[in-house]
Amino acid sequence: MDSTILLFLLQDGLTNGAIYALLGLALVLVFAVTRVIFVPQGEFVAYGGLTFALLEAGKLPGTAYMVVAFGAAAFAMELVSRRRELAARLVAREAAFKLGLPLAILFLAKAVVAAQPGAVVNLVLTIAIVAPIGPYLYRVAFQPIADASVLVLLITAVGVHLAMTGIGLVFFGAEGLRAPPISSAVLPVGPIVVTGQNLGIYAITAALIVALYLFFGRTITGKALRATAINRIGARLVGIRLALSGRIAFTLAAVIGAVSGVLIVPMTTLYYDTGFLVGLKGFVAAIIGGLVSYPLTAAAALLVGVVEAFASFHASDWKEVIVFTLLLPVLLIRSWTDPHSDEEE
């Protein structure tokens, strides 16, 4: 190997690894708020790429009708779980967010797909489609167990990761798709090239990465999360609403999944279930992190994103084996050094 194939592997570790950083971040977000393992992490990823390269095909994306079905879903639910106390303005309430903002995002999607303005509109358009998704799914699936001990959130995270992919195929079809590029923009260093695509993900990764440690250092809703994820019971007290806490997580988790997918898409052909094994590698990133630790995962994104990266210049056929290894040592560590004590007790 000389230094230019070198050069080359690290560029395109260092491109996968800022995408696992976010992805890494938004499950140690969801995790320390709501103690929900998100294995539907990817599934956004995927709903996000799907639905900017159809913005950016001229077609209108399937995920303008689901987040109507999502936020039908909530409704629903908050009815009947609140059926005691309804009100006209609680119940009109209710309707303008979970039903009212769902159809005002399709009838946009429309009019955004017959002007078609650019990437740029697209991109905040896919957000805008994808991170309701996340409030609502987290009122329907998560927020009536909220309570219930780790391992069942993770049970019902699996069964929602089949739903979204099953979900998934009925509003996009079993066909990949792809994006052009963001920028077509190339900057020579030294003996390797550096597209506008790398440098748009370097950019966007960490501004989204200086923009949540604002989040949570500066504004009241930040502290609050991250008083949720220290102390649930302490943050109950003080009057922190912890299922608006949840709501905030998983929106700020489907917001991260659209831009990641936004920019994947353009790099490789993503399918309806081609989030869940990039949220895979996401998630190696935020257990070596301990599910605690923001730089800790972000770093650790980057090694996973450099060791795919040599893999499969070495080793292809084993990549995925030896990305998910990672995770044996610090598995063995932890298991070490950290007292066991069951959850019952």
Second form
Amino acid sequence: MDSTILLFLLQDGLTNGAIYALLGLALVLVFAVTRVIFVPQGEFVAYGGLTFALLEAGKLPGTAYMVVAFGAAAFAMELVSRRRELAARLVAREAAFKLGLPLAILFLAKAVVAAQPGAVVNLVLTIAIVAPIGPYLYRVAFQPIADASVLVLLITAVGVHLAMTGIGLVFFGAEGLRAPPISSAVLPVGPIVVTGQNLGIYAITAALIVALYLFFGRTITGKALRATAINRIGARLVGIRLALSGRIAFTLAAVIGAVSGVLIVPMTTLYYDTGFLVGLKGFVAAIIGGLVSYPLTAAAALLVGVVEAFASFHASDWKEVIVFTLLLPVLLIRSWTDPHSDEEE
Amino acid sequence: MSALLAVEHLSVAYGRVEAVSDVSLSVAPGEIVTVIGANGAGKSTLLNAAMGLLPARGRVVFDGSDIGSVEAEDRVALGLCLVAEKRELFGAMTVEDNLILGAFRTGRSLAAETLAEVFARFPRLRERRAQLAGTLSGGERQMLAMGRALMSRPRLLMLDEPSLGLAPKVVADIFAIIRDLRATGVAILLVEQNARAALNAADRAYVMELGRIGLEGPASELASDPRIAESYLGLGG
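Write the structure block of the form predicted together with its partner chain for the protein whose form predicted alone appears above.
To see the whole picture, the full complex is given below, headed by that same chain.
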């Protein structure tokens, strides 16, 4: 292998690794706040990527209707679970957020499709369409069992993943889609070329990580989310509603998934079920980070991306096997070095 | 005088074991009330149920309205606050962030003002404001837990074993602060195994045994009651 191939594989790996880093961070975030191992994270990638590809092709994506359906389901759940305290104000507020908002998004999407304003607006619209699915999903599937064990939440997450894959098939169909690159710029660096798409991925990943860092470090909402992750009883004692923390965490997960999808759909053809495998790579990184450490997860994600790139060059049939085998030594070392501890104070 | 908090016929069960049976008590505005009793008498369970952390039968009335269906998170907004036995701090966050989160439901402008008051009351916390809560000593942790609770501007502060595991000097400090808080008008419901210190600080007291209220009365009378002296003050035969 010469140095050009080496550099090329490295670049390829870092590009994929950046995406895995975003997904790994979302998994750590959701687990820390809600204790849900968020298997369906990859579905948001598929939804986001396919939504963006359809918008770029000038078509109205099925997710615009899907978000209305999710909102209606969440609205119904809310009314049933709070049937004893139904007041006009509560119903109006819930209707605004769970029915009005998705309908507004649907009409906005129709207007945007008619106007064809370009990639940046399509990116923003993709986020606006996919993001509310996160909190609606939390309301429907996870909030009713928020106090259940991690295992029960995991089983639910697998169920949600299967359901969302099926829903994806209904709304997008079985055909794969690809979008044109965000930028067609090409930048030669030594023997290799860096594309505008690569630079976009690095820039957006870095910007999202910085934004998350500021959100958790500087804002009261971000601090409340961290507090929920550190000590759930303590959080309740200062008046932080766990359901609110859960909704915010799921919103962030949906946004991160949607952005990841937009970033990869110009590089690879996405199908309704592609997200799962992409999400799993993020999961490998999150596990290496112990499902608690954000920096370790991001670093591990880059490693996963690079290992995957080299594996696909040397033994492409074994690429996934090699990537997932990374987990074994990590889990062994973890189980040797950290004796199992139950939830501490 | 109408009570700020009235617990009426409250029962709490863990599975089939009843930890609190048919307990009624009340706290008037500005009053310090203590519940004393041995380890396992159900005192902490009582407070957790009053806070809404545990499901219970019976009524919990706060400021005239039944709050039985109100979640613990929202009881905080009403002015009810619990300093739990385990303190429940955010160990990986700074002292200042812990305090700021205490004011999560009060709004930003009030939070800054209250933070200054809490730092004035606990100068130690001001010194350690940038330190992680998990690195504090036991006494400092208790002070932080109380400070965080005060940040919510409670009308009733419930303290669960504030002296637990602390050195005698620190216990004296904590009780001095509890007496001091009375001047601010906040009512206090204090659960303690350290009966002597609790009775010294309180206006009225309840004695809890095996999940039930055995005795009740003014704290000074109970302090001189021979039955209390024997069982809880360590003066008996």
